[in-house]
Amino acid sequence: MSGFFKSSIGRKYAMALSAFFLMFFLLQHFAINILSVFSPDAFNEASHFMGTFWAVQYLLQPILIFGVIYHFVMGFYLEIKNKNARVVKYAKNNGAANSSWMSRNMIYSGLAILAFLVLHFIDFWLPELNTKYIQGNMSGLLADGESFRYYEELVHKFVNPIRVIAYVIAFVFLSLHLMHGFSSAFQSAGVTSMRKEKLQIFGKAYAIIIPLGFIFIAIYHHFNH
């Protein structure tokens, strides 16, 4: 099994498997900042328990931590391997005319995301990891002591028009890296032909709806702060 991984099928199939690890994550984060827009009660609810129930922090997000890593690192790699060996096929046979501009420019969009990723991660991540564990407020409760911090906290960070559009700019590049990326997983992990076709207008669907819903909450906290 081991040997299979490190095959360049096997890379390709835990590519596609880190791939929907990370879709139902972007999923599950949506359905919990969609709760912004239409209850700030419930949005806290729902943060207060992804901060502190002990499976979420200690199992899951170092899963989750290694998950992106992972397929971040391994992208990069398997589209350098790719392009490199393109470079030939292409000037025989013009093989760029037979491949969209997304499938032949993946890494350009994961750095967008990667770039993306660090900036999220200094708005929320950083700021709750001190928040918890150097200023020791384990509760999510503000200095009232009466309301949880994190919807005051999300509407905050949209205040700023640039930050706003770094997050629009971001999902864009998302939508795009999704449609050529549903795609591409499905054939790495082996589906077959008749069930792709109607996983794929799924896949559409995800790509556009998610990065779309993600846009919507941060435009509309900038305009309803």
Ligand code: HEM
Given for the second form:
Amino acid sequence: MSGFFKSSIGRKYAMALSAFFLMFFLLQHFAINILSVFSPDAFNEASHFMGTFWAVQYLLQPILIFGVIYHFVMGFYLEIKNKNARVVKYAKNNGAANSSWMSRNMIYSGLAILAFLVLHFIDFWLPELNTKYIQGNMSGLLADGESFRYYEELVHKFVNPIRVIAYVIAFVFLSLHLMHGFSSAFQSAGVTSMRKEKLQIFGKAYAIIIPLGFIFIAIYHHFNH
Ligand code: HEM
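Given the form predicted alone above, what does the protein look like in the form predicted together with the named molecule?
The complete assembly is shown below, putting the previous chain first.
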């Protein structure tokens, strides 16, 4: 088994597996975040559950952290390996004839997402760790029972227009990354051409709708705080 994942095809397969896991994470992250637009109470409840339920904290979160790191490290590795494998460079490597523009730039859109994640962790994850483990407040409630976390924190973050612009730019890169990543992952997973067309449409819809939804959330809170 470990031999399989060390082989070239095994690595591509594992890369696709981590990609599917991250796409699933993104979907549930979006589903919870969009609640903040319709019902702050529901958003707070869902966030509190995700932040305190043991299976999420001690099972899913470590898998997510591993998945993110694996995806980035392996992405770099495959990029370098593919570049080196092309000993004789393409005679013409700047046209759509060899590959699409986006497929050649996955590493750059990936780097933009990595930069976003650093900012995002500073914005949301560090305050979370601080409240829970340094200040020791697991409930997210003040002494009078008022919630000061989740919705309050989220709305506060999107007051600054520079942060909103940085997030929107990152979500455009996310869309570009997903646009190619989805079909690439299915190719690595060996999906036959019969089913491919419908999946392509689904993949493109996902790559547009989810980042657009995140853009909507950021802009909505900027104008409605
Ligand atoms: C408007 C868009 C977004 C908002 C408002 C948002 C908000 C949040 C919030 C409130 C948390 C939870 C912090 C906590 O644990 O209390 C979080 C965690 C996280 N977000 Fe986002 N997020 C957005 C977009 C994204 C995107 C596009 C990605 C991925 C590319 C992402 C990746 C993550 C990750 C990896 C975590 C850590 C999950 C964990 O707690 O285990 N977020 N985000």
